[in-house]
Every structure is written in structure tokens, then in C-alpha cells.
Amino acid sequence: MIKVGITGGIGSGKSTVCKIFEVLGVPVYYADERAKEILQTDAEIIKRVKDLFGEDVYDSNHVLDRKRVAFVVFHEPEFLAQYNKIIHPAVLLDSEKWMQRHLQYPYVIKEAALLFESGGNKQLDKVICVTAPEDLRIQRVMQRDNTTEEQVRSRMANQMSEEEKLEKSDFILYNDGSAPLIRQVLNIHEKLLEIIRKQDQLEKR
């Protein structure tokens, strides 16, 4: 089995791409969704988050006030760094355990917006970057999250630049309407399967 990452800037369409891979029978680990679950269920993580933001960052029903956390971390870089030190290692460990439970598949995918920023790419064999023009990505997020351009740009400022992501990736998917997305995914799917076939042939020699 090989481990593949999918990343890309906010609004690039990572989730759409992952759904296509899932249709092809490829298991997908959604890092952001798992992070939300860990923040609600892992007692040690909850304690550390409370130590950082205060006891009342979780309400009476033990639900994390995500809007408050987002406001603080996106305006106070030191809080963002400390918060990342809490959640990123927990997600890395969780994703590694998940991958070990899926060894029967030719390859699995880990989807993460902050794949490179978290160091998650170090546990992977290949990385796919989903890209689209900045203006289009901003428009998508504004419509999706009912937010302002300023708020979207603020979130973008805390992510690695699109250029650096592309440079560090093995495959690129252009989600800008210039080429059919499904065809691009199928092309990468076949390339990954070919890599696996070659690895198998080498191991049998």
C-alpha cells in the first residue's frame, strides 16, 4: 500500500476531488473532520485546549466554541502556533493508526488543508495538490461559508502559499474548469496503480 496526500488552498475543491476517489473505492481520511472529533472526545487534548484558551472555551455541553478559537488563532500568531502543537501531532497519530487499518487497499488518501504546514506530508509517499485561481477560490468560500472576502483572505494568510504547495507536490489537479476534473482524477488514479504494480514486480524479483 502507498500513502497519498491531498491538499490545496482554501476553496480549491479538495473535498470534491476526494469524493471522486471514494467512488473509485479509495479510502479517504479527512484530517479536518477527525481533528474536530478529537477536540471533542480526547480528554488530554481537551485539557490542553482549555489550558490555552480558558475553561469556558467549551460550553456547558462540552462543545468547543470554534468561532472563538478561530478568532483568537487567526489574530494572535502565538496562540495559533501553540494550538497547532496540540492538534497536529494528535491528528498525525490518529491518521497513522487509520492507515494501518487499511493495509488491504492498494493506496489510501489523507486529505488535509495544512498537510505541509503540519508535517503530515512526511508520513506519505505521494502528494496531490488541488489548485484554482485565487479569485475563484475566494468566491467559492464566500458563497459556501456566507463570509466576507476579508475573512477569507485572513484565513488564506495562515496557509502556505499556493506556489509552494504546488512545488512540493507530486501531482496537480486543476479545478478551474479548464479540464474535466473526473478525467484528471482518473489519470492520477491510473498513475498511482502503475506505481504500485511496478513496486510489486520489484518485490517479486
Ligand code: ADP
Given for the second form:
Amino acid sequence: MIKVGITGGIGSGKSTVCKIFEVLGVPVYYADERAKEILQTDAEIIKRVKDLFGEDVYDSNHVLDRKRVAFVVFHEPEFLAQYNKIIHPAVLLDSEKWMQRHLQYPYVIKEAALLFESGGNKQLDKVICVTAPEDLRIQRVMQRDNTTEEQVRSRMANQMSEEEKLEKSDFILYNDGSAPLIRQVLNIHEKLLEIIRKQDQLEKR
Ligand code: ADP
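Right, the form predicted on its own is done; let's see the coordinates for the form predicted together with this ligand.
Everything in the complex follows now, all chains and molecules, and the chain you saw is the first one.
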């Protein structure tokens, strides 16, 4: 089994691309969703988040006050670093366990916006970057999240530049309407299966 990462800036179309891979029968691990789940269920993580932000960062129903966390980490880089030190290793461990449960598949996908920033790429064999022009990404997110251009731009500010991500990736998917997304996904799917076939042949020798 090989481990493939999918990353890209906010609104690039990562989730959309992953849905196509899911249709092809490829299991996908969604890092952001899992992180949210871990923050609500893992007692050790909850304790560390409370130690960092204060006991009342979880309300009386044990729900994390995400807005407050976002506000603090946005304004205090030191808090962002500490928060990342809690959440990134936890997601890394969780995704590793998830991958071990999917060894019967030729390959699996981990989708993460902050794949390189979190060091998550180190556990992966190949990385796909989804890319689209900034203006288009902003428009798509404004529509998807019913939000303002300013808010989308501030979320983008915390992410590694698109250029750097592209440079570090093995495959690039252009989600700018220039070529059908489905065809591009099928192309990468075939290439990955080919890599796996070659690996199997080498192992059998
Ligand atoms: P990401 O996961 O990278 O933030 P999404 O996959 O959620 O991005 O895409 C952002 C928004 O743009 C979604 O509402 C999605 O439906 C829409 N979208 C993505 N790709 C396309 C496309 N090729 N054409 C039209 N809309 C798209």
C-alpha cells in the first residue's frame, strides 16, 4: 500500500478532488475533520488544549469554542505554535493508525490543507497539490462559506504559498477550468497504480 497526500490552498478544490478519488474506491482520510473530532473526544488532547487556552475554552456542553481559539491563535503566534504542537502530532498518529487499518488497498489518501506545514508529508510516499488562481479560490470559498473576501484572505495568510506547495509536490491538479478535473484525477490514479505495479514486480524478484 502506498500513502498519498492531497494538499492545496483553501478553495483550491481539495475536497472536490477527494470525492472523485472516493468514487474510484480510494479511501480518504480528511485531516481537518479528524482534528475536530479529536479535539472533542481525546481526553489527553482536551486537557492540553484547556491548559493552553483556559478551562472555559470548552463550554458546559464540552464543545470547543472554535471562534475563540481562532481569534487567539490569529493574534498570538506563540499560541498558534503551541496549539499546532498539540494538534499536529495527534493527527499524524491518528492518520497513521487509520492507514494501518487500510493495508488491503493499493493506495490511500490523506487530505490536509496544512500537509507540509504540519510535517504530515514525511509519512507519505507521494503528494498531489490541487491548484487554482487566487481570485477563483476566493470566489469559490466566498460562495461555499457565505463569507467575505477579507475573511477568506485572512485564512489564506496562515498557509504556505501556493508556489512552495507546488514545488514540493509530485503531482499537480489544475482546477482552473482549463482541463476537466475528472480526467486529470483518472490520469493520476493510473500513474499511481502503475507505480504500485512496478513496486510489486520489484518485490517479487
Ligand atoms: P478546498 O477543499 O480546497 O477548500 P473545495 O473542494 O471545498 O475546496 O472547493 C471550494 C468550492 O468550490 C466548493 O464549493 C466546490 O464545490 C467549488 N468547486 C471546486 N472545484 C470546482 C470546479 N472545478 N468548478 C466549480 N466549482 C468548483
